[in-house]
Each structure stands twice: as structure tokens, then as C-alpha cells.
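Let's start with one chain on its own, the form predicted alone, as C-alpha cells.
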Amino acid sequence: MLGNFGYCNPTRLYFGDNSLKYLNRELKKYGPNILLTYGGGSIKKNGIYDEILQALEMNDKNVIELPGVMSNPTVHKLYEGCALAKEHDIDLILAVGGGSVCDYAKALSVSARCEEDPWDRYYIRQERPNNEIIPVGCILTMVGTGSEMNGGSVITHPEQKLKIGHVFGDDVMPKFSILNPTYTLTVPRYQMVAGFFDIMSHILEQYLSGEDDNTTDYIAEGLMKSLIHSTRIAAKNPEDYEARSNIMWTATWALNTLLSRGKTTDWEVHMIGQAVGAVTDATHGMTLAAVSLPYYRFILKDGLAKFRRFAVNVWDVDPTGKSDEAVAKAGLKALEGWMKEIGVVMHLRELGVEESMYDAIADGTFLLKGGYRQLSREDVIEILKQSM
């Protein structure tokens, strides 16, 4: 049965490779006084920074520049910037880059008028804002995380080896995100793929969960086939339009909560990998990518119905005179398949793990109810060297 839920997504999204040009209508809604965030410096080379600074001065703001953001942001980095936005009185959080970026902007939108610890409030205890949010508003220039359409945020505490994630609901979630697949085109080969595989997660954490023939799981199950389709071409020809287009639109109905409605989700494979990315600060996408292949084997048998409908509906592996198991299995071999030719990391190892530091990453795994199997300690341990 599909369950009782209800939904909102508020985020008002501009597709295309002309899509730049709504950002005049969407900055004539705000004060004068915009922080923009972005990573290394990228979007200088490129040119998207002039394009954007441009629409900045036309609208007559005044810009405060954030650079730095890096790919794991780190709770010093948000402290930072939540000194800019109190002394400059910021009215709008422009984010311009890919999901870490994204992530770090609404994780500054609440923080920045915290009067507690954010870290401390938001992240350990898992509260609710009960301050004023700062608005966000994004421009992608990478796709992966589905962090233009929600309002989720996941900060790294480096000194504390955690990397924990909070789900702050509509409130949080950016007004206006301009998605512009042209935008994608330079990233870097590693980059590209780490988020190919970051998508299909975010998809087989919903998916690979509940035993119930419902709706969503048939939009989870076409979304997996158009990225499994797409990401073939441009693991090829990664300056293919309609491929790299189509994968940025199937990033962000991956994590826009649509996939979540009505059914249990998992999220295991995000805690360890996220645990691993604490301990190495590995790209996000490769330490889901390690983690996923081993994880599903251990609860293959505690889902087997799922793993068998994943195999035959996504994969169209025959089942004919084969056991489900059998089955289930043949699915996470073209799983691993699809994973080798697109070229993600298949083991930890190629992240720096070594054995010594399974503790920290077990000790920094969140250990959640939503799965078929909730896993133990020694569980996340055994996976991880499975992930070897």
C-alpha cells in the first residue's frame, strides 16, 4: 500500500542553455546585499563568473564574495561564513557551483543568524531553525547531489571525523535554481562520474527499500534506466548536449524528495560513505561508489524480492529457470558493470582507506532503521573490508 505523505517543493527551477537570463527576475525579488559562494575558481576560467557579476551590477547589488567552498565543506568554513553575512546584513546567498556548494549555502542560510553553535544545534542534535533563513538561490555547474531542489545540507567537522547530513524541509530549500547543462561540460572527467554514480544512489536508496508495488518505485525505476541510457553516451562524448542535459534533469528529480513519498528509504550506503569521506576527504560520489556493490550484497537476501524486480526492470536480466537469488544477483553484476565502464572507483583502497582506520569510519557511521536490514557495528566493519 502506498503510504499516507504529503509534499511541497517550493524551489522554482530555469532549465536550459539560455537559462541564465531569468537570474534579472529572480534578483529584482531581493535587498541589495548578495553573498556569492562558489569553489576553487572554476567559474573565472570559464567565463559563467563574469556572466553572473554582470546580471549582479545591471540589478544595482552590492556583491560580497565567498570563494573557497570546498568539495567536503567544513564547519569552519561555515563559521566563516556566517562572520561575512552578519557584518554585511546579506539578503540573498547566491551559490554558483556543483552540490557542495549548494549544501553550503543553505547550511550558511541557517546558521548565519544561529545564535547558538550551528554546528552544535544543526548538525549533532538535528534541530529545526527557529531563527531567520537567509534566502538561497543556485546556479549549477555540476550535477549529482539533487542540492538545487531540496533542503538537505551535509557539513564536514575534520577534527572530529564526522560528516553528517540534516534534511532542514521547505523552508530551507533554495528559491530559485538556474540549471544550464552547457555549464556542466568542463568538469573534470573524475568529477563527472563521481556524480553519475551519486545519482544512481540517491535513486537505490529509495528504491532498495519497502516491499510495496507503488508508484514511485516505477519513477525510480525509469529514472535509473534514462541515467544508466545517458551516462553510456557521455562517458563516451562528455560534450553531448542531450545526454549531459538529460542526466542534470534526472539528478534533481533524484533528490527532490519525490522519490521518498509514500515508502521507506534507506540511506545506509550515505552513512558509511559519508563516514569515509570524514576520515579521507574522498569525493563523495567514489565513497558511495566503494561502499554500494558490498553493502548490497550483505542485505541482498533481507530484499530479495526488491533485488529481484531491480534486476529484471532495470537491467532486463531473463529470469527464466533461474532462483530469485540467482536473479537478484545477475542485477548487481550489470550494476557493476554499468559502474566499470563508466569508469567510477570500485574499492576503498583507491581512496586512501587502509585498515587502520575502519574504527574511525564504523565510530562515524550512523547506523539507521529505514533499510531491510539494520546493520550492527561489526556489520559496517565486515563491508568495509568487503569494500576493500
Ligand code: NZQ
The other form holds:
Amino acid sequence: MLGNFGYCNPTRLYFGDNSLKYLNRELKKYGPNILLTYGGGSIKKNGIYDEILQALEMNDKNVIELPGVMSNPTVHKLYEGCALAKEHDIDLILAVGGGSVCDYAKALSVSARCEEDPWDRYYIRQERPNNEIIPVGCILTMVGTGSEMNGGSVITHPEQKLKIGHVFGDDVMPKFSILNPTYTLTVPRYQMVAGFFDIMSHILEQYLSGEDDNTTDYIAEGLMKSLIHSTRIAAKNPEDYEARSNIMWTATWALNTLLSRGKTTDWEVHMIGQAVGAVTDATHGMTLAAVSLPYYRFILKDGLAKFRRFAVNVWDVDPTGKSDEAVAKAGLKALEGWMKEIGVVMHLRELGVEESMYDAIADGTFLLKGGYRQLSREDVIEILKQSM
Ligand code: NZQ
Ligand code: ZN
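Please give the other form, namely the form predicted in complex with the named molecule, since only the form predicted alone has been shown so far.
Next comes the full complex, this chain leading.
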């Protein structure tokens, strides 16, 4: 049965190769002080920075720049942003980049005017904001996380070896996001493919949980089919606008709260992947790719009916004359084939994981209840071993 739910997504999207022109419309809604935050410099190389600065100047904005947001943004970078935001009366945080920059902007939006240590309040204690929140707008340059239309914000504490997400509410979600697929064409192949797998993982985390008959799972199957189709094209020809634009749209829908409506969700792959990321600083999507198949093989018998459905409905596995388990396994085999085809990392060793790290990774893995089987610490270590 489809469970009861509320649904609201307040983020206004502008999609397409002309979407930056709508920045003018959005900028008019905010005061003069814009905190422009971005990553390590890709936007300066590909010209996006110049286009945005021109729009900000045309709208008579004071631009306060906050560059250098790293992949897997750290709490120290967050403190730096808080100090800068306190010096200026910021009206809008404009994030230009991938999930890391968008996540960072949301963390800053709730932290800049927070009286407490934001790491303790939002990430360790998972409390809601009780202070003024600075509005955020995003201009997305890398596809995968869905951060452009959700309240998620993942921050890493390198010394504590913890990478933790907080899913904030409607009041923290971006007020607007500009999605121009041409901006993503300069993303290096490794990051592009990691993003492809991140999208698949977001859909699977929500799909592979529960056995109810509900519309949400049919939407998930449609998104996966589109993703598989378009990523096969984009892996061969990354310049293919049709494929890249479809992937961008799929990524947004994969994690903008739609696919979790009325059903349970798993998220254990992300918990293990984030713990790997906290210890290695590896690329997010690749951490998920390395642990997914061992995890799914580990829980296959507990969620057999759904794994069978995944095989038949998503991968067109012919079930005739086969046991449910054989069909389910054929689905995972097809998933493995697609992963190899697009070229994701298949083993944790490739990400710098060593056996001596197992304890730290297991300690940093949150054990959730929404999947087909609740893992123990020993189970996590077993999955890590099988992911090497
Ligand atoms: O920093 P620059 O120089 O901009 O380079 C970036 C970065 O090195 C580069 N890049 C981005 N756009 C580019 C480009 N290079 C050339 N041309 C462009 N147009 O790509 C690299 C990766 O960027 P990053 O933002 O780190 O990647 P991604 O979008 O995968 O974000 C990863 C972060 O998002 C979190 C992850 O944990 C990780 O910290 N997540 C956020 C989620 C959410 N908000 O819901 C959910 C996800 O599961 C995920 O956990
Ligand atoms: Zn993810």
C-alpha cells in the first residue's frame, strides 16, 4: 500500500542551454549582497564564472567571493564561510558548481547566523535550524547528487573521520536552480561517470526497500531505464547533448524527494560509501560503485521479490523457467555489466582502501533500518572485504 505523505518542493528550476538568462529574474528578488561560492577553479577555465559575474554586475550586486570549496566539503571550510558571512550582510548565497558547492551553500545558509557550533548542532545532533536562514540559489555545473533540488547537505570532519549528511527541510532547499546541460560538458570523464552511478544509486536506495505496490516504484523504474539508455550513449560520446540533458533531468528527479513518497527507503550503500569517503576522501559516486554489488548480493535473499522485479522490469531479464533467485541474480549481473560499460570503479582498493581502514570505516557507518536487512558492524566489515 502507498503510505501517507505530504509533498512540496519549493525549488524553482530553469532548465536548458539558455537557462542562465533567468538569473536576472531571480537576482531582482534579493538585496545587493551576494556571496558567490564555487569550487577549485573549473568555472574560471570554462567561462561560466565570467558569464555569471556579468549578470551580477548588470544587476548592481556587491559580490563577495568564497572560492575553494573542495569535493567532500569540510567543516573547516564551513567555519571559514561563516566568518566571511558574518563580516557582510549577505542577502543570497549563489552556489556555482557540483553537489559539493551546493551542499556547502546550504550548510552555510543555516550556519552563518547560528550561535552554536554548526557541526555539533546539525551534523552530530541532527537538530533543525532555529536561526535565520540565508537563501540559496544554485547554478549546477556537474550532474549526480540532486543537491540542486533537495535539502541534503553532506559535510566531512577529517579529524573525526566522519562524513555526515543532514537532510534539511523546505526552508533550506535552494530557492532556485539553473540547470544548463552545456555547463556539464567540461566535467572530466572520471567525475562524469561517478555522477552517473550516484544517480543510479539514489534511485536504488529508494527503490530497493519495501514490497508494496506503489506508483513511486514505477516512476523509479522509468528513471532507471532512461538513465541506462542515456548513460550508454554519453559514455561513448560525452558531447551528446540529448543524452547529457536527459541525464541531468534524471539526476534531479532521482533525489528531489519524489521517489521516497509513500514508501520506505534503504540508504545503507550511501552510509558505507560516506564512511569510505571520510577515511579516503574518494569521489562520492565511486565509493558507492565499489560497495553496491557486494551489498546487494549480501541482502538479495532478504529482498528477493524486489530484486526479481528489478531484473525483469529494469533489465528485461526473461524469467521463463528460472527460479526467483536466478532471475534476481541475473538483474545484478546486468547492473554489473552496465557499470563496467560506463567505467566506474569496481573495487575499494582502487580508492586507496586498505584492510587497516576497516575498523574506522565500520565505526563511521550508520546502520539504518529501512533496507531489507539491518546490517551489523560485522556485516559491514564482510561487505568491505567483498568490495576490495
Ligand atoms: O572544484 P572544481 O574546480 O569546480 O571541480 C569540480 C570537482 O573537482 C569538478 N567540476 C564540477 N563541474 C565541472 C567540473 N570540472 C569541469 N567542468 C565542470 N563543469 O568536478 C569535481 C567534483 O565536483 P563535486 O561537486 O565534488 O561532485 P558531486 O556533484 O559529485 O558532489 C559530491 C558531494 O555531494 C555530496 C557528496 O557526499 C559529496 O560531498 N552528496 C550530496 C547529496 C545531496 N545533497 O543530496 C546526495 C549525494 O548522495 C551526495 O552524498
Ligand atoms: Zn549520492
